[in-house]
Amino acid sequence: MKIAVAGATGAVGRHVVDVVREHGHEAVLLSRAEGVDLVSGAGLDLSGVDAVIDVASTSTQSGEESRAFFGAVTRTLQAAELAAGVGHHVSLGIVGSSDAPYAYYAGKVLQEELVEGGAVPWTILRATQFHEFASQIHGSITAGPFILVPKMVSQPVAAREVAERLVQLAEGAPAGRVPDLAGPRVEHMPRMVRAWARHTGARGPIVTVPAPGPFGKALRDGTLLPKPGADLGTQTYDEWLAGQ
């Protein structure tokens, strides 16, 4: 097969890239490292690829940003699939965004709508947070020398064993939802920082504080959690980080 992945060099990307070559397929590499521009469709060639998995992503925390990159990409890719003849769509969403849908999680809302309703037959798997959110929580907000880390309760899930859903998924026929993707055990986003900051040497004192509004409810009472019926990971968050 001749599979396409966006976000190539991404998180969770560069594992896809991985799983497709170590499965004997081509992987098409989809990122602006490669001189393609999802946004705007730039450098896009989808000619003779068989599947598309998506895991772009952006940075922003802004609703209105992450709504107009995802929207963008999806309209891209969706376009160019369909000039192409491309018969599978793959895509990645997130773990209860749907009962969450603000900031980051808007955009990723905006694009599960609108693979839903594309001409291109296509599978979408939800997944927990990655084991490397911790690593990019720390230090990204801060007051003063306090490294402040939201008050959280998450189920990670490797990057890896993501990636290798997500190629299993893009071998098969079109499934549209397939059950959720979660890590075996649930965690609290402060303590799973500390230990990334011990284990890495990283200093600066770690301060758990409440995100305000609906979001931050959300990030607390579980709404991101994985409900009855979720397929569970191996790999936990301390057998990951011993491994970095």
Ligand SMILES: NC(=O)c1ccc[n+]([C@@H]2O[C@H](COP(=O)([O-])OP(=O)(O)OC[C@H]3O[C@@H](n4cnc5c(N)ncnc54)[C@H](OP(=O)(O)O)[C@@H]3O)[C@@H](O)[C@H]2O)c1
The other form holds:
Amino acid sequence: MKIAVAGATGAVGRHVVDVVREHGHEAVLLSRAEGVDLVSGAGLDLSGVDAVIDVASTSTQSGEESRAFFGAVTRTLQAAELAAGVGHHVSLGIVGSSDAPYAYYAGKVLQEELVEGGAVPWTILRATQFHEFASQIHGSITAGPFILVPKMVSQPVAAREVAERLVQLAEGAPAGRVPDLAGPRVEHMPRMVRAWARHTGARGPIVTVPAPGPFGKALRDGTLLPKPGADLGTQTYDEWLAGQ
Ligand SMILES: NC(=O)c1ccc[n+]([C@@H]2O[C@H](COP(=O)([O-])OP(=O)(O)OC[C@H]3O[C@@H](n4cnc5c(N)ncnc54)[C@H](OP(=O)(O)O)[C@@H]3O)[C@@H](O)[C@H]2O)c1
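Mind sharing the form predicted together with this ligand? What's above is the form predicted on its own.
Shown next: the complete complex, the earlier chain at its head.
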């Protein structure tokens, strides 16, 4: 098969590319570093592609920017898929994203709506935070010398295991919404971030803060945890960290 990976250089995208190749398929890498801008469509060529796995992302705290990004990327991909006769669009969402009022999630909700309403047959997998999430949020919010980490419960999953599931789904027929994928254990984000900082030698005092408002409540009250019926990966956060 020929499988295009949107966001091929990202935290999960690089694993998706590895798994695509390990399974004997041809990978088409889509990211700006590969000369393809999925917002404008510049450089995008899906000739001969059988399936697209979309794991592109942006980092923003603005709902408007998030909707603009995920809206543009999804529409750009769908138009190119229709033009090239691609028969399967596989998208990655986030467990709990429609129940937690977070600016970034506004784009994720729009992305799912567009995929579901689009003309290209689709599959949507939702996953919990990746183990890499701890490193992604370390230092993203600071106050003077302090590194702030929100009080948050998560059931993080290895990005490699998410990638394996996404490729398995792309190899099959479009399946609509499939069971969520989470990790094996509930974790507290501040512990994950502290363990990551200790492991990598990252400096700076880490302070746990309750995030304000309804989103802060959703982070603390388990809104982002998998519901019964979710599939669970096997690698724990500590096992993943030991291998970094
Ligand atoms: N991180 C998590 O814990 C988590 C959990 C569940 C689901 N997800 C979902 O998984 C997906 C991937 O997340 P991630 O954390 O792996 O993302 P990431 O590490 O931030 O990677 C983002 C990818 O998107 C590409 N990209 C950004 N803007 C682009 C543009 N204009 N055109 C083409 N490519 C562009 C980036 O490459 P260039 O910079 O080279 O363009 C990069 O390859 C997202 O949909 C996210 O919502 C994430």
